[in-house]
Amino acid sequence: MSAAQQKSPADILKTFEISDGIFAIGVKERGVTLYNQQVRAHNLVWALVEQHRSGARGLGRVAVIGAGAAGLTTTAALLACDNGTSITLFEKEWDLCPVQQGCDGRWLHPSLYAWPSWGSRAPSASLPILNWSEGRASDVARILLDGFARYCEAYGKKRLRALVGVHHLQVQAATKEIRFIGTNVVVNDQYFTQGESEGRTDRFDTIIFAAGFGWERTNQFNTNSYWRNEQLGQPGLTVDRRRYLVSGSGDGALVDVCRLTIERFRQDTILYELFGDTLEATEEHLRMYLKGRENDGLLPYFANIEDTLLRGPKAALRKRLRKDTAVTLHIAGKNLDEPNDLDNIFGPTSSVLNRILIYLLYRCGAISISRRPLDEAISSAHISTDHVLCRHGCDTESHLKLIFNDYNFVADKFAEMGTTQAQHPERYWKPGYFPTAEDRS
């Protein structure tokens, strides 16, 4: 039996609880993508559910703070799992999943970001609940959004409570009350119709917070959102080869980096394009190397590989350079006036196959590296502001200081769930426990 399946539903409870009866998803987790989210959703509501099915702990009345893919996932696999609890579902915004939608220049996958593990280049997610395949955000969004109106349609017609444009939510955490205004949504056909506006105070008896992470801090430079479409990854239109300056060093950074160096990058299909034939045996080696060494920078590692594993690849990359733009990647300590050094960029903050796509870069002298305070690496390298793009993460803090109103009450579980890091993406649900929408019918 697996170290997965021999943890309880009490013991994962308590990585998710930050004060009797409210729960947060990833909130302060390193490892945050959509498929990671969804998975410790299903995590925690197996836990719930168990909990109460066994007379531990009711659920009673339910409210999911956020609907983007962990939200819907919770309130999805809650719906089917218990027939007696009504949950209410907020979202600050005027759809649901409203991040991703529309967002055709980004591509999700489910585990690439955790190659070269086993299984992470499989295309499906394989869950229970919301499903998916890789794709464009856009589509993915679609799918999420479908796959929840099917489980609203069977399971929440008379338990489901939706609303959007929620512009005054206030939780209180020692009472679990909240208090909000916002606009009612009703399932209609694949889509959600609105419907009356209402300002309250209400109380629950369990509160989970899937509300992400706040938006992206941009400094003065404005930078879209991550998820807003622009033309990164296009080529230019005009004469002039165009100046672009990086900050940051997490995966935002890097994949906009590529985008901007690599002829026609395509994160789903790079991988293939760069090892062929080898990319298995350098999976091999890479995991067999990795194992234990999860949080060691890779430089040196990398450099010792390079005329070796990283050879071909490196050749393949060399070949299809961008022309048209020239890049500095600007790297950001979490003060832009002390940045990081240069092995700062091969560390934990950022996947094993961009950061390898980063390094091919460097050695092939595709990009421009600056550790000068984000002005002067600005004014030197001639790049006009709007070629700025700013990936420092989100304002989490913030974020969670303006939802609720006695952040106090919940700061030092939300400084634990920092240190431990213990929301691990691991499945411990047993196949087949949640039902799917077709069950119902």
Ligand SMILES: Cc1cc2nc3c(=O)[nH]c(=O)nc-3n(C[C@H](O)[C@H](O)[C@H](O)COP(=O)(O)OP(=O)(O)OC[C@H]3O[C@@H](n4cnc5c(N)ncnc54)[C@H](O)[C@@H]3O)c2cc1C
Contents of the next structure:
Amino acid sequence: MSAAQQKSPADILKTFEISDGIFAIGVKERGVTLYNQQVRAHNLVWALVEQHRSGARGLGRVAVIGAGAAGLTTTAALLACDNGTSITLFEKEWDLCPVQQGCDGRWLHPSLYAWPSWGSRAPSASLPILNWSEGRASDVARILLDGFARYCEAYGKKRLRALVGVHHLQVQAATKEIRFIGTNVVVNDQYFTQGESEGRTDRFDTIIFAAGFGWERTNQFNTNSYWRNEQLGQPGLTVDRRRYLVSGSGDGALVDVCRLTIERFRQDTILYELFGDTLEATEEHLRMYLKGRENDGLLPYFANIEDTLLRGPKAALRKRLRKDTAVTLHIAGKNLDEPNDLDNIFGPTSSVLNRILIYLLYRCGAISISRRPLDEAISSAHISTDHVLCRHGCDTESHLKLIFNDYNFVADKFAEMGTTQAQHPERYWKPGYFPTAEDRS
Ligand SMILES: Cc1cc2nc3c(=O)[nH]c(=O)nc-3n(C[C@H](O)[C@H](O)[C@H](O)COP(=O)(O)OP(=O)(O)OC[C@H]3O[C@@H](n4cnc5c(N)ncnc54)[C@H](O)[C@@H]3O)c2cc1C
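Given the form predicted alone above, produce the structure of the same protein in the form predicted in complex with the named molecule.
Whole complex next, starting from this chain.
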């Protein structure tokens, strides 16, 4: 029996609960992806609905805070599973799924960041609610929104209240009250038409926190959010070679380094282009090695396989180095003023795929690596401040403090979630559990 089958709805619910009746999706988990957040949303709804049906815990009036992939999946799944529930969905921005909407330059794949695990190259998320396949982030956002509208049409006409442009949203965790000012929207085909604005305080029985992770920390450099359109992947149209510094050691930083250094880089094709016929054999080798070593630094291992498994990919990559850019990777850790070790980039803060790409770039001499304090790294490489990209993750703590009026009431539980990492993105529901939008039409 797999670990996924052994867990009961009550077990699963505990991993999401931050105080009585308040649940948070993924906020403190590491390695968050859009797909993982959707799987967590399915798990949470499955556990809540099962508890509701068994009489162990009723759903009552439900609030979902945040209309990104996690909030939309949660709302659609709840509408479809329980036809007695009324749901209020709060979104801070002026449209649903605002983070990835219109983002044409970033590629989203459901599970490539789990590579080389089995099935990780499969293009479809194969999810029962709001399914999608790999594509530009903007296309994925459209698919999620179209799917959400279909669920609203099929199940939610009377039971869903959605508000956008929500500001001053304050949760009082002890009483499950939410104070807010926002604008109602109603579903109109696949769009959401503006209704009345209002400000009030409502009490809920179940609150689901799906408001993401907060603003990306950009230091003093005003780096655009990862999901805003930019031109890093495009060759320059001036003769000058451009110098860039990318600071960070997570996937956001490493992807930007790849975009800046590899010619015609595409996240969806790079594996096939570099590994060719040896891809499956390499995956098998990597899987065997990584078993039980998921948290290890991979630098010594990559060095061991450099002349065997990585020989072909390194030669292929060498032919594709961009000629119009010069890139420094600044290895930033928590404390920007203290030098970090090279091992940090190859540790578990990023996907195996991106770590291999960076290793190959490093061994092709395509990037400089800086361990100096950020200011020194910038000035010594003569980089203009508008070519500095800080990818230092999100300031989740400040985000939570802004939303929870009585943050102290939930602070310990959030801290515990960060330590236990218990919201595994495994599927706990049985196939066929969630109704499709078409089941109702
Ligand atoms: C640099 C970087 C690179 C990333 N790269 C990838 C990648 O390649 N692939 C991938 O799958 N994932 C990637 N991610 C993670 C990705 O952003 C998340 O997986 C995805 O957006 C999670 O969806 P979500 O719904 O949980 O959160 P979000 O998409 O953040 O949605 C949260 C929603 O809540 C809303 N909200 C926030 N505060 C409030 C409030 N007070 N009141 C009401 N609403 C509120 C927000 O406006 C937003 O719409 C990356 C993240 C970063 C920072």
